[in-house]
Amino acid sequence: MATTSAPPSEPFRLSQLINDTRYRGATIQIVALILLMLTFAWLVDNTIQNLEALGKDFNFSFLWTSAGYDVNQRLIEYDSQSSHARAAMLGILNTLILAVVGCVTATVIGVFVGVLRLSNNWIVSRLMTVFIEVMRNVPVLIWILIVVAVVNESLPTPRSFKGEETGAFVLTNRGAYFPEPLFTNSLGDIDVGGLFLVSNDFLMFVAVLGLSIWGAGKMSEWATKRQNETGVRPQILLPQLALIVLPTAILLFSLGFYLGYAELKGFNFKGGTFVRDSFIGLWIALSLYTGAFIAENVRAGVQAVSRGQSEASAALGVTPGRTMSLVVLPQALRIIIPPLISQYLNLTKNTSLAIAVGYMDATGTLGGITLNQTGREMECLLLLMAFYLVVSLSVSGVLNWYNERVKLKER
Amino acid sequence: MSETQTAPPPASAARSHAFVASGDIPPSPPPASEVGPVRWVRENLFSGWVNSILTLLSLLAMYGLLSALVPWLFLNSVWSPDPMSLNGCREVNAHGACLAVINERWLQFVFGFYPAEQYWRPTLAFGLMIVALWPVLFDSAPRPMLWLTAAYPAIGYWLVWGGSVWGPALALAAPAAGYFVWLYGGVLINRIWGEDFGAIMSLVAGGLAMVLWWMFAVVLLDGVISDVLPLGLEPVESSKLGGFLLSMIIGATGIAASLPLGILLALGRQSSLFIVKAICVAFIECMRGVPLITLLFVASTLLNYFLPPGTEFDVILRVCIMVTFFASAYMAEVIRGGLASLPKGQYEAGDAMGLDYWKSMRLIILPQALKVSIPAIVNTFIGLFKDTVLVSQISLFDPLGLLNPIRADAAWNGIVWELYGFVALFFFVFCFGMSRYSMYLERKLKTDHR
């Protein structure tokens, strides 16, 4: 019959905005948008009024004025005459270096503890369980303070080394001294855009080592290709080692490389690479704390791969080593890596606790002394949060890309 | 068949040979190395040389730790030396923990600088909190107790901060006001807009009435009624709060508020409505992307800028808000994981049953998603509770912040390990307890493979 006739068109009623699913979504969204904009307008209006009442304005020109304070750990040239912006950059570099070394050691500790936690050895697995639980259930700030206190209270003062022969490494309650790489025929420094100096020796070293490793990789590729063609893999281990070691060694020799040790001069050590007590404390505490979390992730990941997978692989005649690398690990990694990366993010954010022990990271410079000296809370905190946000978002961008790539394909 | 079998030889024939056993030989006991503790030790601790080395190293580590800790903490510790000071402790026993500092400052650790004669108030509030939590945590509690749970925020606030009883009571009455407007104002609205649109609008009006009641009526009526009938407790300033009391206030507020907010954010992030989704994603990512300490700086220095001039907003309240926001972003991600882990069929089933969005979420999706994410939710709670120590960095006197005034006291100058250990122990007990509870809950709710 005449089923093609259009349904009787009803006049639009106001209630359709809510009760009709065709319009409801749009209504809700428009209301949400209006509410959001009203809230923002209200907040901005309040802020403007409050700033006016205090006689403040909103601009970032303070960043280029002289900071007037000193920073004790610096990777780039800095003195108290430098600008606030430079202090902030110094802080950001300090944050990043702490985050990077922390992530590396936390991963090592985490994998080690996580594997031992799965061990058949009763005492070892219990000990690791206790370690994990104790670490995870106490705030990281307390761990940081405890480790710094251990460094400060239990290590000898620099003065007590008087008259003693100190070796390459010196541990004092103010920090540790490591040998410093020095060059007799130094190539000097290069100025990067007027911002900071980079040692040419270091750049050369990185370039040569990088090229060697790249060459070694190419050599492996070539060997694999030969193997596929002829069935025999050429011996390349020694040439590879030579390729990696020799050019670097020649470079170091020609630059006149030697290690400078720290020496006691007066009441303190001079020379060497100095790592402050606060850095050591933060590094150890953050590594142990995050390592305990990573250990649990590793354990969960390995346990999540069902035993049938490795049994099936064994039934196919795959060797145990290849079973691990081709069957178990890819599946375990899919589970381990996302929480691992969010642990890295947590560690990076936890480096902001450096402010409690006086390590000058981004929070200590930009959100600490600069904020207090200039009284520009809004600008400083905005910049500080933007920095952390950029780091977090770029890392979670990588994470999302990875998740998308390894996701199980469903309908 | 049996007939064809030959008869067994006579017994005398068997006895005729001396080497044939006349009966069953009793099984000999297994070798000593294969039974009991010896076998267990062999299999579990010394099964190979790697394992043996690990065992020995672990034993060594345990011995080192215990031999240092036990005498220091238990055998040589000093609880009440004559002058209650670090030097007094050292005179009694120089090699023991000076636990006298805990002994003397115990009440400060619990209550901060709360007036001593009012200690009963936070204690009562804590007791009531446990009573209010009971019906939430365990099914065995009588259901009407949930009313106490609902009223607890106002009661707890009033007990701890004191002041007029009318403010919190009026704040509690806001839902009643909203209900009143919805019921009676709704009649009027229905007459204007008609039945079906009016129903929605009267709901909106009820909600609006609640908010307006909170914003204006509470303060106004509080002043009026307090003049007529002054009834209340002695007010206590926020700066007097400290110690575990402060940790509990911030932790409990954050935990209680971040779960519902997190659920809403997670649903919003999954929503098909673009703008709602964008708002939720932006909020979650911004909160998760920055460290809590910067948010606490915002709370302590910046939040007052965003409020109307002249608003005096309590610092603990500001901190609670920021901590809640921070935790709710994490909560949202955790719950999103739970939502994503459900098979698509569950959502489709909800639609097929003809349930609307909220009903299908409430009855089908969320119960399953929340159950899946319980361990992660409790982990977020634990993280939040641990994060409360960060308020020591904006000069609030939580247990960690209290250490500074204690060490500034000449009597306790130079004391380190006892104080850190005590605070760490407090957090360990609470967080460990929470993680055990989550395991209990996981087991209780497990419905598969039984």
Given for the second form:
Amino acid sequence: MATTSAPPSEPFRLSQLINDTRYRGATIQIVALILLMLTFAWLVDNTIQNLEALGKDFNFSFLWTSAGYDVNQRLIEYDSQSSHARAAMLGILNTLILAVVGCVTATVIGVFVGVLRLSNNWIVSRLMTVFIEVMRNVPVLIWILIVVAVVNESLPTPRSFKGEETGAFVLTNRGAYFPEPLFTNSLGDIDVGGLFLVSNDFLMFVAVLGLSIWGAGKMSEWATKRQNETGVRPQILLPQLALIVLPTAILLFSLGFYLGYAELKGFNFKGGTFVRDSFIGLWIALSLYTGAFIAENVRAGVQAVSRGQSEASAALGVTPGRTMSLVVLPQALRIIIPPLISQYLNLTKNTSLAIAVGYMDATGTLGGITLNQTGREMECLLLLMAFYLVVSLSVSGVLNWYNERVKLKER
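Given the form predicted in complex with the partner chain, corresponding form predicted alone:
Shown next is a single chain and nothing more.
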């Protein structure tokens, strides 16, 4: 009986790295990676040599020297004798708080305007169209300057409140004053690396609230499982509210929680939580500007949902408002979220324009005064780039994770 044997394998030749399709792709990628690494190494070496020629070295010890300048918006304890690291941390916190509240407000504005632009009312839809086109086609820096100027000129001065009862919230042309959370039985603070103080009261509040929300989520999962088994969903709304509210309320009561209001003393208000006029102007301008772009994303997402979905809902007697919230928007989210990521990132990076109106963010502190005072432009810019890179990747990662949760799963 005849037998067949496999042909002898050819010995490997270096020419196969280019001529053989099995190896060509890997070869090109390896060569490109080596060239990229060599280019990066050359840039680093050239930078070090240039710094040495200027009599500079590369280190970050300047971060622990005295800053010598003030920051007008402070979320943590700070004075001019604090270190550059604390000033940079303060600027980073100012950037983050502006980005967070801006993204939330811009989302609300974007959804509201985007839905109204699709309204059957001709006047409403045209007004929303005008708003979107005007906001999108004017540079954001101009909007920031306009809004901050309006805030300064339209709000009253602190002196105008003399002899009046101001209440919990005070709006002036210097900024806004909100109630300040205070505790009579405070647990003290924790110093984190000499950069900032973290209140133990705040940590306890976050821990208790987080555990309560986690428990409410587990309760919802149990209710869904019970519904799948029996066809009847248990009523868990009140137990969930109790689970969230009661532990938090007990903690606040035990800590002696109360609110401190701002009071007019001399020519200005003292006490309370102060938010500068520049923050208010930036918040409004960035929210309106980014909200116009989000509105277009919402409009595109809604229009991508088949009209048959709305018609079927209307045939069942569902009102247009509930059809939009329960039928159309949940499906449109799968289309809205990917471009929404870019809008959040754009808003976060646009906060770097805050220096134009005197709001001290990360660009104003680390990339501005600290850089000019220390002459450490390379170190400061690298730290600033790293901060924006981490924030952008974090926002993108969270929204991509949410996008995976809401998109259709194929069988």
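Note that this is a predicted model, so its numbers are computed, not measured. Residue numbers count along the first chain shown, from 1. We call the rigid core the largest set of C-alpha positions that still match within 1.5 Å between the two forms.
If you fit the rigid core between the two forms, you'll see the Cα of residue 311 move by 2 angstroms or more. With the core held fixed, residue 117 shows a CA shift below 2 Å between the two forms.
Relative to the superposed rigid core, the position of the CA of residue 153 differs between the two forms by less than 2 Å. On core superposition, residue 399 has its C-alpha offset by 6.3 angstrom between the two forms. Once the rigid core is matched between the two forms, the CA atom of residue 36 is found 8.5 Å away.
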